[in-house]
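Listed next as structure tokens is one chain, alone, in the form predicted alone.
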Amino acid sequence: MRTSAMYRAQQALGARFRDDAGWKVADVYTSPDDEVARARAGVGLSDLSACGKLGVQGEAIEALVTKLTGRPAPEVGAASRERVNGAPLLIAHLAADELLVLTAPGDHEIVADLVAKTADTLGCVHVTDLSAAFAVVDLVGSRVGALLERLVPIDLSALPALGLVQAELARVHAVILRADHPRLPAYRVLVPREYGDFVWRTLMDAGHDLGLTPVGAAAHARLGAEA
């Protein structure tokens, strides 16, 4: 079984784990009802490192997205939610010749195979499995903006829905994506795996007085269903 960089920190917090596509995922800390309520009132911190992650680079990435989804690629500095063969994707356009594709853990192998086969038909496109390269967290809640103000040296408040930036979080290079829920602000943050535990502990410490609480997969799914 694979574990995220935050596994030991989550064990210390009393997480109960479940298996998800070969990963041990923190499912519940206290109870889903309690975690959802605390996230709404303060900040919820969830570990999404088990998601599939594909890096796509090359001159034909826009043609790749169109061929896969039937729609144009998002603008540089933005992301879009798509479905490919029924699998939900988040496609983040990091640079003119670079995409990051995120999938649910169980969809990763199917999507990776489809993206690779499509890339083979387009020439100058290269696909890399980055699933072990990044730690991923979601931050959601009414006070998430106040938390990020403490740790990110740029103003994220003007970032539009599904907008993204590459910036430092606690002096660690991060991809930060705005992924608001209908009534709550939310951000997805990707950092190099080797900094995952440090970033998790830093967020826990910095958000203590803001009501930050770890949120397991069960509560995160419930919050996501609202979105």
The other form holds:
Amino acid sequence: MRTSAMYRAQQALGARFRDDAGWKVADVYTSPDDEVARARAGVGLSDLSACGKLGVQGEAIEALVTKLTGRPAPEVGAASRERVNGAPLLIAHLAADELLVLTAPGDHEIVADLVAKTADTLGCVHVTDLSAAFAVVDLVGSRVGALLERLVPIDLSALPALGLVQAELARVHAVILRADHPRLPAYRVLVPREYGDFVWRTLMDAGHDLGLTPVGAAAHARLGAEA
Amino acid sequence: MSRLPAHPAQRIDRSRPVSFTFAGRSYEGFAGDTVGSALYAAGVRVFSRSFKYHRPRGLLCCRGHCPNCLVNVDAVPNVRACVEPLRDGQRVTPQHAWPSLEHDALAVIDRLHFLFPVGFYYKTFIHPKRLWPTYERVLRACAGLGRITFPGEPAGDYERAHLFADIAVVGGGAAGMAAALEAATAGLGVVLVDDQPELGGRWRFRVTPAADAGHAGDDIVREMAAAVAADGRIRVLDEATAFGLYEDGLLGVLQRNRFVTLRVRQVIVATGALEYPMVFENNDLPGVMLGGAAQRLQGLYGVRPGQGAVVVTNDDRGVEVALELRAAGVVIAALADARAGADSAGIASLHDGGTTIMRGATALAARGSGRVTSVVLGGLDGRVVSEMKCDLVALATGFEPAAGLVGHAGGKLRVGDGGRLTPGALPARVLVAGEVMGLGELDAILASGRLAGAEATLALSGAGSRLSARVSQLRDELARRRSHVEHRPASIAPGRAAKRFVCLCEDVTEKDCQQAVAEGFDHIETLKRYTTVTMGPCQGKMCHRLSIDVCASLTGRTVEETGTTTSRPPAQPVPLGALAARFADPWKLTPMHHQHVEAGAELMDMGAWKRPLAYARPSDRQRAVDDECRAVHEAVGLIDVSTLGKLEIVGRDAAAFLDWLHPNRFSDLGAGRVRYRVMCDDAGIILDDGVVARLDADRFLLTTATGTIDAVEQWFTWWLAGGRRCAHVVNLTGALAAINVAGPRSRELLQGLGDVDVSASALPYLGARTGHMAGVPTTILRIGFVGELGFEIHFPADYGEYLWATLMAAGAPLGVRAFGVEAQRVLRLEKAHVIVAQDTDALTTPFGANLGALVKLDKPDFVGRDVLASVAGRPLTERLVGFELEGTTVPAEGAAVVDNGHAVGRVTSAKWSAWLGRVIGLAWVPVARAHDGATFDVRMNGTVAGARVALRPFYDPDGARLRS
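The form predicted in complex with the partner chain, contrasted with the form predicted alone above:
Expanding to the full complex; the earlier chain stays at the top.
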């Protein structure tokens, strides 16, 4: 089984785990109802490291997105939600020649194969599996802005929906994506895997007085589905 | 208790008593008190001892500016009691006094002041020379203020925040609030920074009706504060000090225990005026207090500042202070007004109430032991007129703009009419409002605030007819309301006594300044540096203007000719703990980290990584290292090498790119093969080493040293930038975990665990294969750093815990053992393998490090080729060699290689090898000694030990075991 960089920290918090596409995923800490309520009032912290991650580099990456999705690539510094062969994707345009594609854990292999085959038709475009390269967390809740202003030295309030920046979070290089839930502000944060344990514990510490609570996969799904 | 009747301006809650201790004694105050106000109300007058002479000091400013009330609060040193909120159970202790604050033995220095002239450390304690160590020890013991928190004691807990806004208004007084409200009305985001717990500035305790419609200042600012609180576009940072203004609108702010970086587009400085004392004999005695301080004590905390007071002034502010003190029941014995023709209704009222009015007079000296009991008053020519009994001397003699932040941004103070200082041309993005501009009347202050808010809005919103008209209207209003401010005489009373203090922080007297000027330090900047005036905890708030006046007086220059000192951040002392606030020290963990901890590993820091040094407690380390080495030699060992840097180089030009960056060649490396790499810079100096594995035609996996990955990735990316090569670099350091399986039984362990055939024929030395190991996708490199048969397994980090546990379990019957960095260091040294940056330095080329064979000068070009080609034929002066040392003492890395007592080289690595039974190492030695069997000495701990050169590896010199 695969475990994320925050697995041990979650174990220490009493998480109950379930298997998801070969991963041990923290499902519940207290109860989904309790976690949802706490996240709404404060900040919910979820580990999404099990998602698939593909790095794509090359000058023709915009053509690759168009070929894959039939739509233009998002602007540099933005992301778009797409669906390819039924699999939901989040395509983040990090730089003029660099994309990061996030998939659901179970869709990773299918999407990776499709992206690689499409890239092969476009000359000097290369795809690397970065699924193990990043620890990924979602921060969702009414007080998430107050939490991030403690840790991030740039102004995230100006970030539009699905806008992204690369900045320091607690002095760790991070990709920070504005990914609001239907009724709550939210950010998705990717940091190098080796910093995952540090970042998780730092978020727990920094958000303590803001009502930060770990949120398992069950509650996270419910927050995302709220309308 | 000297509490006054309740008043709406007071911020204490008399229904909530608060208990605390000071110097071991119990006291009681009220919620809303500061430590200083509660102690003063309880009759405490001495709060601290001065820095140099250990003179008793009491409340002076009550605003958190001066050094007089520095105390230790709950183990935090140098806290200003006058602004520190009172909390139940607080433990307040005096500092810088022994054995007690009241009876400080070091106060004897005050009587021996002739031994401590300015710059005394260059003068009086230098003879006889042999006693200097003793002097130094004593002086060091006496120097400094407060005691830092040591391990084991409660530490300060500081947080960090990053805020952004359109406009920052610094100063929450009348001008600041007016500016914030004006800007917010235009829809801009404003952060209002104020160093007090409530907005309003000094107007909070001004109960005298102000010019504006006859309302008292405290009523007006209370209404404004409510408007600010109700405006969602204004964010208030209370109890927050903006200590620095830096480039691009960056403000450093300390808010209680929170270090805030505030980035804005416009800054409005509305920090008001600094009230400073005047110079006269014994002007530091407890009971000598600034007029504003007396007003604060009674206005905010309901504390009567004294029973009988003398007020010393040179303008109407002093009259106002006297009237307010009298209203609080203080007997005003005298008003000494420097103005010969001073007259007003207030003065008449004081006179009618029995106060002696002395025009053209000032304070010449304060008298008393430990506190003021009388003050000598006289004319401005120094003639003594009378000595008045009192327990309070209230000074309303000097104000200067609090323009430190303007100075940080590059602004200068301008000397105006009568020597008044005001900010000159303002730097970009900076505006000023209120008393910092030299304004005094509330109407004008409010108008200046509104104008600054409108100007900031105009600057950010672009020219618009409505905004421009608003700015013009407010400019007119300010011009209409701005009144003439009369000239103040310099705040230096005539006199020649020794203890006339200019700088209370550093105990610098007027006489010290006189001596400094006589010694040639007659420029205000050199006077500052020599005497340290303005360089203490108050950062010039009490003495900046006084030092200028004193310098001007001593040199016969005008204030304009004298100039001002430069204001630099921080404007207010900032605890180092705040700057190093939490979350400042990230760590990196490998996927197997927690398993190492569970196995009892002693961890070490390697950059940000935590790595197992050895699997034992520190006290058992050597035995554990010996055992770990033996396991690798005899059976099989596992080491977590996930910290190695790992890059994927991919693209049809990847091989050519690697050829370009390295002296050796990779374009001829076959798929499934591994080659050692050494990389040099343009000057041919070794930067890094590792291996390159060719996984297929255009995909390579490259490893670097743990500490060099960031620099190597940057180097690769730099050389790719703007080029036409089809190659990309991906940093996979964290993505791939890595385990080195080493030892004669390592093949036995791996064979059958997966679908990769690891037999010698299928996977020979320097081979690379991809496949699955225990179901985990892996890349296996047949290499060895530790001298035994070895396999380096790279795999997705998320499988780290699983694969480590699987290998340990599978290897148990074979005697597998985890080994740490220390054992690895011993094992690599037995093979004389080099560690770049430890065994090499910033001058090492591959030729000196015995790696010359890797330099392929037949390649047409590569980075560093020209230099390497030119040095290839030159004789070397020194070489890196292996050595064996007599005895069992291990020399430190860096130990000198000596020849006839002269250092001729250095040891770069040395370890005790239990397997070989001797100390071995690597050292740079003169080339004449770089041959097998040559001898040299190594100096360590004052002795020397003989060493013998060994050019071949100490263990398995032919590499038979490695290649098996």
